[in-house]
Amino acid sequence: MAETARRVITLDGPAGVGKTTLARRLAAELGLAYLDTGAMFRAVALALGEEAPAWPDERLAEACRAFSFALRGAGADTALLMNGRGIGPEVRSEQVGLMASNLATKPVVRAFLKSAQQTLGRSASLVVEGRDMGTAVFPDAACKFFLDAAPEERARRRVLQLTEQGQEADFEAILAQIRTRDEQDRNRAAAPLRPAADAILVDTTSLDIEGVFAELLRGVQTRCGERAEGA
(Lines of atoms letter the chains of each structure in order from A and count residues from 1; the text may use other names and numbers.)
(Lines give C-alpha, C1' and ligand atoms only; values in the text may rest on other atoms or scores of the structure.)
Protein backbone atom coordinates (compact mmCIF):
# COMPACT_ATOMS: atom_id res chain seq x y z
CA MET A 1 0.00 0.00 0.00
CA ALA A 2 1.27 3.47 -0.81
CA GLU A 3 2.39 5.67 2.04
CA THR A 4 -0.22 8.29 1.18
CA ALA A 5 -3.09 6.14 2.49
CA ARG A 6 -4.04 3.12 4.50
CA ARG A 7 -6.71 1.15 2.65
CA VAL A 8 -8.65 3.24 0.13
CA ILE A 9 -11.46 2.35 -2.26
CA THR A 10 -12.46 5.15 -4.64
CA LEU A 11 -15.79 5.87 -6.36
CA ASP A 12 -15.62 8.59 -9.00
CA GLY A 13 -18.26 9.86 -11.38
CA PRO A 14 -20.39 12.82 -12.40
CA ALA A 15 -23.10 14.57 -10.39
CA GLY A 16 -26.24 12.57 -9.67
CA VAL A 17 -24.88 9.12 -10.44
CA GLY A 18 -25.51 7.76 -6.94
CA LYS A 19 -21.97 7.87 -5.53
CA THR A 20 -22.99 9.09 -2.09
CA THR A 21 -25.60 6.40 -1.43
CA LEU A 22 -23.38 3.64 -2.80
CA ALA A 23 -20.19 4.78 -1.07
CA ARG A 24 -21.96 4.97 2.30
CA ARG A 25 -23.36 1.49 1.83
CA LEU A 26 -20.04 0.05 0.68
CA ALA A 27 -18.25 1.62 3.64
CA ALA A 28 -20.81 0.06 5.99
CA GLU A 29 -20.44 -3.34 4.32
CA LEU A 30 -16.64 -3.25 4.60
CA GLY A 31 -16.42 -1.55 7.99
CA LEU A 32 -14.45 1.43 6.66
CA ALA A 33 -14.84 5.16 7.15
CA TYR A 34 -16.70 7.04 4.42
CA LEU A 35 -15.39 10.28 2.91
CA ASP A 36 -17.64 12.50 0.79
CA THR A 37 -15.17 14.84 -0.92
CA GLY A 38 -17.99 16.62 -2.69
CA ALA A 39 -19.26 17.73 0.71
CA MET A 40 -15.82 19.22 1.39
CA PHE A 41 -16.02 21.33 -1.80
CA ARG A 42 -19.62 22.27 -1.06
CA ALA A 43 -18.87 23.29 2.54
CA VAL A 44 -15.95 25.47 1.46
CA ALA A 45 -17.98 26.99 -1.38
CA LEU A 46 -20.87 27.80 0.95
CA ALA A 47 -18.53 29.32 3.53
CA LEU A 48 -16.71 31.50 0.98
CA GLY A 49 -19.71 32.58 -1.08
CA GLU A 50 -20.55 32.83 -4.77
CA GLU A 51 -17.90 35.47 -5.54
CA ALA A 52 -14.98 33.35 -4.32
CA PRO A 53 -14.03 31.89 -7.76
CA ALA A 54 -13.24 35.45 -8.91
CA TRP A 55 -10.81 36.08 -6.05
CA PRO A 56 -7.03 36.21 -6.66
CA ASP A 57 -5.23 32.94 -5.88
CA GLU A 58 -3.48 34.47 -2.86
CA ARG A 59 -6.78 35.43 -1.27
CA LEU A 60 -8.29 32.02 -2.00
CA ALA A 61 -5.28 30.21 -0.54
CA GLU A 62 -5.40 32.30 2.62
CA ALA A 63 -9.14 31.71 2.99
CA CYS A 64 -8.73 27.95 2.57
CA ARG A 65 -6.11 27.79 5.30
CA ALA A 66 -8.86 28.68 7.78
CA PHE A 67 -10.55 25.32 7.17
CA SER A 68 -9.66 21.95 8.70
CA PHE A 69 -11.39 18.60 8.25
CA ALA A 70 -11.78 15.45 10.34
CA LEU A 71 -13.74 12.20 10.26
CA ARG A 72 -15.62 10.65 13.15
CA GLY A 73 -17.01 7.12 13.16
CA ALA A 74 -17.17 4.57 10.35
CA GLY A 75 -19.51 3.11 7.76
CA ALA A 76 -22.79 4.86 7.03
CA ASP A 77 -22.47 6.65 10.39
CA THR A 78 -19.22 8.42 9.45
CA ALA A 79 -19.43 12.15 10.17
CA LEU A 80 -17.37 14.69 8.21
CA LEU A 81 -16.39 17.71 10.29
CA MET A 82 -15.16 21.12 9.13
CA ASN A 83 -13.51 23.20 11.83
CA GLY A 84 -14.88 20.78 14.42
CA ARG A 85 -18.50 21.05 13.30
CA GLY A 86 -20.52 18.54 11.30
CA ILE A 87 -21.31 19.39 7.68
CA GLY A 88 -25.09 19.39 7.44
CA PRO A 89 -27.81 19.21 4.78
CA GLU A 90 -27.46 22.91 3.99
CA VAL A 91 -24.68 22.02 1.52
CA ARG A 92 -26.91 19.64 -0.50
CA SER A 93 -28.89 22.15 -2.57
CA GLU A 94 -28.46 22.35 -6.35
CA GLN A 95 -27.31 25.97 -5.97
CA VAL A 96 -24.50 25.04 -3.58
CA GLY A 97 -23.56 22.18 -5.90
CA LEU A 98 -23.11 24.62 -8.76
CA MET A 99 -21.11 26.96 -6.51
CA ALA A 100 -18.85 24.04 -5.59
CA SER A 101 -18.38 23.13 -9.26
CA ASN A 102 -17.38 26.72 -10.03
CA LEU A 103 -14.94 26.79 -7.12
CA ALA A 104 -13.47 23.43 -8.17
CA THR A 105 -12.11 25.03 -11.34
CA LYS A 106 -9.56 26.90 -9.18
CA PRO A 107 -6.30 24.90 -8.89
CA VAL A 108 -5.40 26.53 -5.58
CA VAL A 109 -8.63 25.23 -4.01
CA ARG A 110 -8.18 21.76 -5.49
CA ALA A 111 -4.61 21.62 -4.17
CA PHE A 112 -5.75 22.56 -0.67
CA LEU A 113 -8.54 19.99 -0.58
CA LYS A 114 -6.38 17.31 -2.18
CA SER A 115 -3.90 17.71 0.67
CA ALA A 116 -6.72 17.62 3.23
CA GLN A 117 -8.16 14.46 1.65
CA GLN A 118 -4.78 12.71 1.59
CA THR A 119 -4.29 13.61 5.25
CA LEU A 120 -7.61 11.95 6.07
CA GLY A 121 -6.50 8.92 4.04
CA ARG A 122 -3.41 8.59 6.19
CA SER A 123 -5.50 8.62 9.36
CA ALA A 124 -8.12 6.01 8.43
CA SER A 125 -9.01 3.37 5.86
CA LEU A 126 -11.65 4.83 3.56
CA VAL A 127 -14.30 4.42 0.96
CA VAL A 128 -14.01 7.80 -0.75
CA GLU A 129 -16.18 9.32 -3.46
CA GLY A 130 -15.68 12.33 -5.66
CA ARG A 131 -14.56 13.40 -9.14
CA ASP A 132 -10.82 12.67 -9.26
CA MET A 133 -10.16 10.36 -6.32
CA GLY A 134 -8.73 7.51 -8.40
CA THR A 135 -6.77 9.73 -10.79
CA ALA A 136 -5.34 12.61 -8.75
CA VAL A 137 -5.88 12.18 -5.02
CA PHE A 138 -5.42 8.44 -4.40
CA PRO A 139 -3.79 7.07 -7.58
CA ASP A 140 -2.47 4.06 -5.65
CA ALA A 141 -5.83 3.16 -4.10
CA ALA A 142 -6.48 -0.53 -3.58
CA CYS A 143 -9.63 -0.52 -5.71
CA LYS A 144 -11.15 2.09 -8.02
CA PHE A 145 -14.59 2.47 -9.57
CA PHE A 146 -15.97 4.97 -12.07
CA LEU A 147 -19.76 5.26 -12.12
CA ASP A 148 -21.67 6.94 -14.94
CA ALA A 149 -25.22 7.32 -16.25
CA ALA A 150 -27.02 9.32 -18.92
CA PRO A 151 -27.71 12.94 -17.83
CA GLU A 152 -31.45 12.42 -18.26
CA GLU A 153 -31.44 9.44 -15.92
CA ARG A 154 -29.41 11.33 -13.33
CA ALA A 155 -31.87 14.23 -13.50
CA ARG A 156 -34.80 11.83 -13.12
CA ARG A 157 -33.23 10.31 -10.01
CA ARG A 158 -32.57 13.75 -8.53
CA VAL A 159 -36.17 14.82 -9.13
CA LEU A 160 -37.39 11.65 -7.42
CA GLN A 161 -35.05 12.23 -4.47
CA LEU A 162 -36.19 15.83 -3.99
CA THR A 163 -39.85 14.88 -4.36
CA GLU A 164 -39.48 12.19 -1.70
CA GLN A 165 -37.99 14.87 0.57
CA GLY A 166 -41.04 17.06 0.05
CA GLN A 167 -39.21 19.60 -2.12
CA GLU A 168 -40.26 21.01 -5.46
CA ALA A 169 -38.18 19.79 -8.40
CA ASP A 170 -38.15 20.92 -12.03
CA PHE A 171 -36.77 18.22 -14.32
CA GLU A 172 -35.59 20.57 -17.07
CA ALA A 173 -33.87 22.94 -14.63
CA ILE A 174 -32.10 20.07 -12.88
CA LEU A 175 -31.07 18.52 -16.21
CA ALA A 176 -29.59 21.86 -17.30
CA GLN A 177 -27.65 22.14 -14.02
CA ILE A 178 -26.32 18.60 -14.41
CA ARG A 179 -25.17 19.29 -17.96
CA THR A 180 -23.49 22.53 -16.86
CA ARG A 181 -21.65 20.73 -14.05
CA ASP A 182 -20.65 17.91 -16.42
CA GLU A 183 -19.19 20.42 -18.85
CA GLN A 184 -17.21 22.12 -16.10
CA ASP A 185 -16.04 18.91 -14.46
CA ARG A 186 -15.01 17.11 -17.64
CA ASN A 187 -13.25 20.07 -19.28
CA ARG A 188 -11.55 21.90 -16.42
CA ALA A 189 -7.78 22.24 -16.67
CA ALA A 190 -7.13 20.90 -13.16
CA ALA A 191 -7.90 17.17 -12.67
CA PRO A 192 -10.78 16.83 -15.16
CA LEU A 193 -13.42 14.18 -14.52
CA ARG A 194 -12.33 10.94 -16.20
CA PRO A 195 -11.90 7.29 -15.22
CA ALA A 196 -8.55 6.13 -13.89
CA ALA A 197 -6.81 3.75 -16.30
CA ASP A 198 -7.30 0.88 -13.82
CA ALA A 199 -10.83 1.79 -12.67
CA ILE A 200 -13.76 -0.60 -12.93
CA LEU A 201 -16.36 1.14 -15.12
CA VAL A 202 -20.02 0.77 -14.11
CA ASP A 203 -22.79 2.26 -16.27
CA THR A 204 -25.69 2.69 -13.85
CA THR A 205 -28.24 4.00 -16.38
CA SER A 206 -30.26 0.79 -16.50
CA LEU A 207 -29.36 -0.54 -13.04
CA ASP A 208 -31.08 0.08 -9.74
CA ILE A 209 -29.13 0.64 -6.53
CA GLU A 210 -29.09 -3.06 -5.72
CA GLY A 211 -27.69 -3.89 -9.15
CA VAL A 212 -24.93 -1.29 -8.90
CA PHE A 213 -24.05 -2.34 -5.36
CA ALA A 214 -23.71 -5.95 -6.51
CA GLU A 215 -21.28 -4.77 -9.20
CA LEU A 216 -19.22 -2.91 -6.59
CA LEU A 217 -19.03 -5.90 -4.27
CA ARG A 218 -18.07 -8.13 -7.18
CA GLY A 219 -15.29 -5.73 -8.09
CA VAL A 220 -13.97 -5.56 -4.53
CA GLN A 221 -14.04 -9.34 -4.15
CA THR A 222 -12.52 -10.22 -7.54
CA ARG A 223 -10.66 -7.64 -9.58
CA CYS A 224 -9.34 -5.80 -6.54
CA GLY A 225 -8.13 -9.09 -5.13
CA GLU A 226 -6.10 -9.37 -1.99
CA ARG A 227 -5.47 -5.64 -1.76
CA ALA A 228 -9.16 -5.13 -1.03
CA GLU A 229 -9.16 -7.75 1.72
CA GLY A 230 -6.73 -6.32 4.21
CA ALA A 231 -5.56 -2.97 5.53
Given for the second form:
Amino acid sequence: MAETARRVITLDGPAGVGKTTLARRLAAELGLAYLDTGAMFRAVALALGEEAPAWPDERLAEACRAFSFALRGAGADTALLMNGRGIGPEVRSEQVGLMASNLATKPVVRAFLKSAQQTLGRSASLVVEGRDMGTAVFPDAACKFFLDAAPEERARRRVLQLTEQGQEADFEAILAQIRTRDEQDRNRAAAPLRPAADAILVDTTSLDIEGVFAELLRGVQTRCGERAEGA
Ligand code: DC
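Now the other one: the form predicted in complex with 2'-deoxycytidine-5'-monophosphate, given that the block above is the form predicted on its own.
Time for the whole complex; same chain goes first.
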Protein backbone atom coordinates (compact mmCIF):
# COMPACT_ATOMS: atom_id res chain seq x y z
CA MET A 1 0.00 0.00 0.00
CA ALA A 2 1.31 3.47 -0.81
CA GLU A 3 2.33 5.72 2.07
CA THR A 4 -0.62 8.08 1.54
CA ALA A 5 -3.08 5.19 1.31
CA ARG A 6 -2.79 4.45 5.00
CA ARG A 7 -1.90 7.84 6.38
CA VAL A 8 -4.39 10.33 4.95
CA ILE A 9 -8.14 10.57 5.50
CA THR A 10 -9.82 12.98 3.09
CA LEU A 11 -13.01 14.98 3.67
CA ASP A 12 -14.30 16.90 0.65
CA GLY A 13 -17.50 18.81 0.14
CA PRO A 14 -19.06 22.22 -0.51
CA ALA A 15 -18.97 25.31 1.72
CA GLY A 16 -20.84 25.10 5.00
CA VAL A 17 -21.30 21.33 5.11
CA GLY A 18 -19.55 20.91 8.46
CA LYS A 19 -16.18 19.67 7.20
CA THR A 20 -14.11 21.75 9.60
CA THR A 21 -15.90 20.64 12.77
CA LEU A 22 -15.91 17.02 11.65
CA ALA A 23 -12.34 16.89 10.37
CA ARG A 24 -11.00 18.42 13.59
CA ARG A 25 -12.98 16.00 15.68
CA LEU A 26 -11.91 13.02 13.63
CA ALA A 27 -8.26 14.11 13.88
CA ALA A 28 -8.61 14.39 17.67
CA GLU A 29 -10.32 11.00 17.92
CA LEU A 30 -7.67 9.25 15.81
CA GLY A 31 -4.63 11.17 17.07
CA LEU A 32 -3.78 12.52 13.60
CA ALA A 33 -2.86 16.03 12.51
CA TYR A 34 -5.59 18.15 10.93
CA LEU A 35 -5.14 20.10 7.69
CA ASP A 36 -7.66 22.69 6.50
CA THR A 37 -6.70 23.29 2.86
CA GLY A 38 -9.42 25.95 2.52
CA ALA A 39 -7.41 27.99 5.06
CA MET A 40 -4.39 27.77 2.72
CA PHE A 41 -6.45 29.17 -0.20
CA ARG A 42 -7.96 31.81 2.08
CA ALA A 43 -4.61 32.93 3.53
CA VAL A 44 -3.00 33.21 0.09
CA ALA A 45 -6.07 35.04 -1.30
CA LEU A 46 -6.05 37.52 1.58
CA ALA A 47 -2.29 38.10 1.29
CA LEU A 48 -2.40 38.68 -2.49
CA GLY A 49 -5.60 40.76 -2.57
CA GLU A 50 -8.75 40.88 -4.66
CA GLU A 51 -6.99 41.68 -7.96
CA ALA A 52 -4.72 38.62 -7.91
CA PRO A 53 -6.98 36.34 -10.02
CA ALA A 54 -6.57 38.82 -12.90
CA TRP A 55 -2.75 38.72 -12.80
CA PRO A 56 -0.80 36.93 -15.53
CA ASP A 57 0.15 33.36 -14.59
CA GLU A 58 3.86 34.14 -14.26
CA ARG A 59 3.22 36.90 -11.74
CA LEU A 60 0.83 34.67 -9.77
CA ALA A 61 3.28 31.76 -9.72
CA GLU A 62 6.09 34.05 -8.58
CA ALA A 63 3.89 35.52 -5.83
CA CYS A 64 2.92 32.02 -4.63
CA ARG A 65 6.56 31.02 -4.27
CA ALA A 66 6.82 33.50 -1.39
CA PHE A 67 4.55 31.31 0.76
CA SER A 68 5.54 28.25 2.75
CA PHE A 69 3.36 26.13 5.03
CA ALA A 70 3.92 23.94 8.07
CA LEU A 71 1.85 22.03 10.62
CA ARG A 72 2.51 21.99 14.36
CA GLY A 73 0.96 19.57 16.82
CA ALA A 74 -1.87 17.11 16.26
CA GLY A 75 -5.57 16.57 16.83
CA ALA A 76 -8.05 19.43 17.13
CA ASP A 77 -5.27 21.81 18.17
CA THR A 78 -3.10 21.30 15.10
CA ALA A 79 -1.78 24.70 14.01
CA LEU A 80 -1.35 25.57 10.33
CA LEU A 81 1.44 28.09 9.78
CA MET A 82 2.06 30.24 6.71
CA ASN A 83 5.57 31.68 6.57
CA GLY A 84 6.04 30.69 10.21
CA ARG A 85 2.91 32.46 11.51
CA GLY A 86 -0.42 30.94 12.51
CA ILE A 87 -3.30 31.50 10.08
CA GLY A 88 -5.86 33.34 12.22
CA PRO A 89 -9.58 34.16 12.25
CA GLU A 90 -9.02 37.05 9.80
CA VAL A 91 -9.34 34.54 6.93
CA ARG A 92 -12.75 33.22 8.04
CA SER A 93 -15.09 35.91 6.65
CA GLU A 94 -17.52 35.19 3.80
CA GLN A 95 -15.70 37.82 1.74
CA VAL A 96 -12.33 36.08 2.08
CA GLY A 97 -14.12 32.78 1.29
CA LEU A 98 -15.27 34.24 -2.02
CA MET A 99 -11.79 35.66 -2.74
CA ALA A 100 -10.37 32.19 -2.08
CA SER A 101 -12.94 30.61 -4.40
CA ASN A 102 -11.99 33.11 -7.15
CA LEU A 103 -8.26 32.48 -6.73
CA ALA A 104 -8.88 28.72 -6.63
CA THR A 105 -9.98 28.81 -10.29
CA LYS A 106 -6.36 29.57 -11.27
CA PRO A 107 -4.42 26.38 -12.20
CA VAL A 108 -1.04 27.91 -11.21
CA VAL A 109 -2.28 28.57 -7.69
CA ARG A 110 -3.83 25.10 -7.45
CA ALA A 111 -0.59 23.48 -8.64
CA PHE A 112 1.42 25.40 -6.05
CA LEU A 113 -0.94 24.54 -3.17
CA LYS A 114 -1.32 20.92 -4.28
CA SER A 115 2.42 20.47 -4.02
CA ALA A 116 2.46 22.18 -0.59
CA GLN A 117 -0.43 19.94 0.58
CA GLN A 118 1.31 16.78 -0.61
CA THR A 119 4.48 17.85 1.18
CA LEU A 120 2.48 18.30 4.41
CA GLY A 121 0.90 14.88 3.79
CA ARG A 122 4.36 13.34 3.74
CA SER A 123 5.31 15.09 6.99
CA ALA A 124 2.47 13.76 9.17
CA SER A 125 -0.52 11.43 9.23
CA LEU A 126 -3.48 13.65 8.42
CA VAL A 127 -7.17 14.23 8.35
CA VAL A 128 -7.41 16.70 5.48
CA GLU A 129 -10.41 18.71 4.34
CA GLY A 130 -11.04 20.58 1.11
CA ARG A 131 -12.62 20.29 -2.33
CA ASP A 132 -10.25 18.04 -4.28
CA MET A 133 -8.39 16.07 -1.63
CA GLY A 134 -9.75 12.67 -2.67
CA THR A 135 -9.67 13.36 -6.41
CA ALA A 136 -6.53 15.38 -7.14
CA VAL A 137 -4.25 15.81 -4.14
CA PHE A 138 -4.37 12.44 -2.34
CA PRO A 139 -5.91 10.08 -4.92
CA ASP A 140 -4.28 7.07 -3.17
CA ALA A 141 -5.84 7.76 0.24
CA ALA A 142 -7.63 4.66 1.53
CA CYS A 143 -10.27 6.59 3.40
CA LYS A 144 -12.21 9.22 1.47
CA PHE A 145 -15.42 10.97 2.40
CA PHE A 146 -17.60 13.35 0.41
CA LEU A 147 -20.04 15.34 2.55
CA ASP A 148 -22.99 17.15 1.04
CA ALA A 149 -26.16 18.91 2.18
CA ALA A 150 -28.85 21.07 0.60
CA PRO A 151 -27.72 24.71 0.21
CA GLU A 152 -30.62 25.93 2.40
CA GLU A 153 -29.54 23.66 5.23
CA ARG A 154 -25.93 24.78 4.94
CA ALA A 155 -27.05 28.43 5.02
CA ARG A 156 -29.22 27.73 8.07
CA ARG A 157 -26.26 26.19 9.91
CA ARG A 158 -23.99 29.09 8.99
CA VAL A 159 -26.55 31.62 10.28
CA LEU A 160 -26.75 29.69 13.55
CA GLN A 161 -22.97 29.60 13.87
CA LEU A 162 -22.61 33.35 13.23
CA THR A 163 -25.47 34.19 15.60
CA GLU A 164 -23.84 32.08 18.32
CA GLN A 165 -20.63 34.08 17.79
CA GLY A 166 -22.65 37.28 18.31
CA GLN A 167 -22.34 38.30 14.64
CA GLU A 168 -25.14 39.53 12.41
CA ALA A 169 -26.31 37.04 9.81
CA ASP A 170 -28.78 37.43 6.97
CA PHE A 171 -30.11 34.07 5.72
CA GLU A 172 -30.82 35.18 2.15
CA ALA A 173 -27.42 36.86 1.76
CA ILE A 174 -25.60 33.80 3.10
CA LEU A 175 -27.64 31.45 0.89
CA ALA A 176 -26.73 33.57 -2.14
CA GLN A 177 -23.02 33.44 -1.21
CA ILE A 178 -23.18 29.68 -0.76
CA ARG A 179 -24.82 29.26 -4.17
CA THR A 180 -22.21 31.50 -5.84
CA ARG A 181 -19.33 29.55 -4.32
CA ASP A 182 -21.00 26.18 -5.11
CA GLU A 183 -21.43 27.18 -8.72
CA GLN A 184 -17.80 28.29 -9.03
CA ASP A 185 -16.25 25.40 -7.04
CA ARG A 186 -18.26 22.72 -8.89
CA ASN A 187 -17.89 24.12 -12.39
CA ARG A 188 -14.31 25.39 -12.57
CA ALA A 189 -12.09 23.65 -15.12
CA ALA A 190 -9.23 22.97 -12.67
CA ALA A 191 -9.97 20.21 -10.12
CA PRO A 192 -13.70 20.93 -9.71
CA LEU A 193 -15.55 19.88 -6.57
CA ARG A 194 -16.84 16.35 -7.10
CA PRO A 195 -16.70 13.08 -5.17
CA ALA A 196 -13.87 10.66 -5.88
CA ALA A 197 -15.16 7.41 -7.40
CA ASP A 198 -14.11 5.56 -4.22
CA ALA A 199 -15.36 8.15 -1.70
CA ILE A 200 -18.00 7.34 0.90
CA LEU A 201 -20.87 9.77 0.26
CA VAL A 202 -22.58 11.25 3.31
CA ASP A 203 -25.66 13.44 2.86
CA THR A 204 -25.77 15.43 6.08
CA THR A 205 -29.00 17.35 5.33
CA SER A 206 -31.07 15.49 7.88
CA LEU A 207 -28.26 14.34 10.20
CA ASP A 208 -26.91 16.18 13.22
CA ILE A 209 -23.19 16.39 13.84
CA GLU A 210 -23.21 13.28 16.07
CA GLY A 211 -24.95 11.28 13.35
CA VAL A 212 -22.41 12.35 10.71
CA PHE A 213 -19.48 11.70 13.04
CA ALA A 214 -20.74 8.18 13.72
CA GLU A 215 -20.88 7.56 9.96
CA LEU A 216 -17.33 8.81 9.54
CA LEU A 217 -16.04 6.55 12.32
CA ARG A 218 -17.82 3.57 10.76
CA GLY A 219 -16.25 4.42 7.40
CA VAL A 220 -12.79 4.74 8.92
CA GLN A 221 -13.15 1.35 10.59
CA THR A 222 -14.34 -0.29 7.39
CA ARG A 223 -11.78 1.25 5.06
CA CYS A 224 -8.71 1.71 7.28
CA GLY A 225 -9.00 -0.90 9.99
CA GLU A 226 -9.73 -0.02 13.59
CA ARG A 227 -7.34 2.85 14.18
CA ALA A 228 -6.10 4.88 11.22
CA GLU A 229 -2.83 5.96 12.84
CA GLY A 230 -1.85 2.40 13.64
CA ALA A 231 -1.79 1.37 10.01
O1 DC B 1 -13.28 25.26 2.67
P2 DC B 1 -13.29 26.78 2.59
O3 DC B 1 -14.66 27.38 2.54
O4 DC B 1 -12.45 27.41 3.64
O5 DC B 1 -12.58 27.10 1.18
C6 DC B 1 -12.54 28.40 0.63
C7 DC B 1 -12.44 28.32 -0.89
O8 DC B 1 -11.17 27.79 -1.26
C9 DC B 1 -13.47 27.43 -1.56
O10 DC B 1 -14.65 28.13 -1.92
C11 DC B 1 -12.74 26.91 -2.78
C12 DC B 1 -11.29 26.93 -2.40
N13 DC B 1 -10.75 25.61 -2.09
C14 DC B 1 -10.40 24.81 -3.13
O15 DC B 1 -10.61 25.17 -4.29
N16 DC B 1 -9.81 23.61 -2.91
C17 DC B 1 -9.58 23.19 -1.65
N18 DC B 1 -8.98 22.02 -1.46
C19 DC B 1 -9.98 23.98 -0.55
C20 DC B 1 -10.58 25.20 -0.80
